[in-house]
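Presented as structure tokens, the chain that follows is alone, the form predicted alone.
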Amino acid sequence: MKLYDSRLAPNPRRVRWFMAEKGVEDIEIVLVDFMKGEHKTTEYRAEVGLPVAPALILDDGTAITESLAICRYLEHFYPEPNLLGRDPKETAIIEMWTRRAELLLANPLMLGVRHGHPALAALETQVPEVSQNNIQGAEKALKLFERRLSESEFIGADRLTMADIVAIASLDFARIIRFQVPETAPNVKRWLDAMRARPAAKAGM
């Protein structure tokens, strides 16, 4: 297997962090330079199907895109530590919080960066209002995660799971536009410090 990776985007980092937590080291990593348009070449599109990263290419040539789909596939072959759920109830709860992290934090912060960071103007037409509105949405969503983390050490379960990885990758990505967790969310800040102290945090960079 090989993994097409990019160091600029948060979604590939989810997969790198996931692999680091599991100690997966036997997958070839191929870096893709978005700024040079390497993901848009005819050869890349023919192999992957879309101009996106991450993309996991299986030995039979099957291409799996979307970070969560890739992680679910890898969980089957590298089951420990479990990051997606051990039974139906836990799996559903982790999935619920993973979706909340993606829809309420990851997507708004991604749009906030894409439309708010000057360097990304080379990739698309920026609309400052889109950035501002989405950043405000992410700030509002932090209240939900503050409540959750006031009663739990981690977001999705009693241990680190995919929900935490999606959230931390998004918040770290937003640092390039100086997005910060407010002092009114002390439990999110406690969780954030703990996540950044994990060995996988460096491996996921």
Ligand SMILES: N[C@@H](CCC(=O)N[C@@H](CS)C(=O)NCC(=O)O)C(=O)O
Given for the second form:
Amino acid sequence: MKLYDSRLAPNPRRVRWFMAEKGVEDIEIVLVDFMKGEHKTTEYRAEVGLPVAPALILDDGTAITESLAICRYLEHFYPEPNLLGRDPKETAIIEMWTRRAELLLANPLMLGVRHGHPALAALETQVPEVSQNNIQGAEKALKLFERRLSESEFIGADRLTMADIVAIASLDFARIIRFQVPETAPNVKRWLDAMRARPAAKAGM
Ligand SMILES: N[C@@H](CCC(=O)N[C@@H](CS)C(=O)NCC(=O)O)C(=O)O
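Now the other one: the form predicted together with the ligand, given that the block above is the form predicted alone.
Everything in the complex follows now, all chains and molecules, and the chain you saw is the first one.
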């Protein structure tokens, strides 16, 4: 197996963080430099199918190019610690929060950065209003996460799960546009500090 990875990008970091929590060290990591367009070469597209990372290439050549699908595959082979749910109810709740983290935080913050940071102009036709609207959307969504984290130490369950990894990878990425969790969300701040203090936080950086 081989994982195409890219430094600082939020979706590859989800996978690296997930692997670090499980202590997975026996997968070859191949770094792709987006700024040099290494993911857009004919060879990369032929192998991966899309100009994106992360991509997990299985020994039979199958390419898995969605971070959550890659993590689902890895969970099967590296089951501990469990990060996707141990029973139907827990799995459903973790998935519910993972999807909320992705749709309400990660996607808007990604658009906020891509349309708002000059360094990303090489990858995006930037529209400043798209950045502003999406940042406002993420700020609004933080209220939901604040409520959840006022009742629970973690987002998806009573332990760290995929939902936390998706949320932290996006909030960390948004630091490059100086996105900050507001003082009105003290539980998100408490959770953020705890996430950043984990050894796995260094993975993929
Ligand atoms: N939904 C996919 C998204 C993959 C994706 O868009 N990755 C970004 C990096 S975070 C990428 O490859 N960007 C390259 C580009 O925009 O040219 C996933 O979760 O893996």
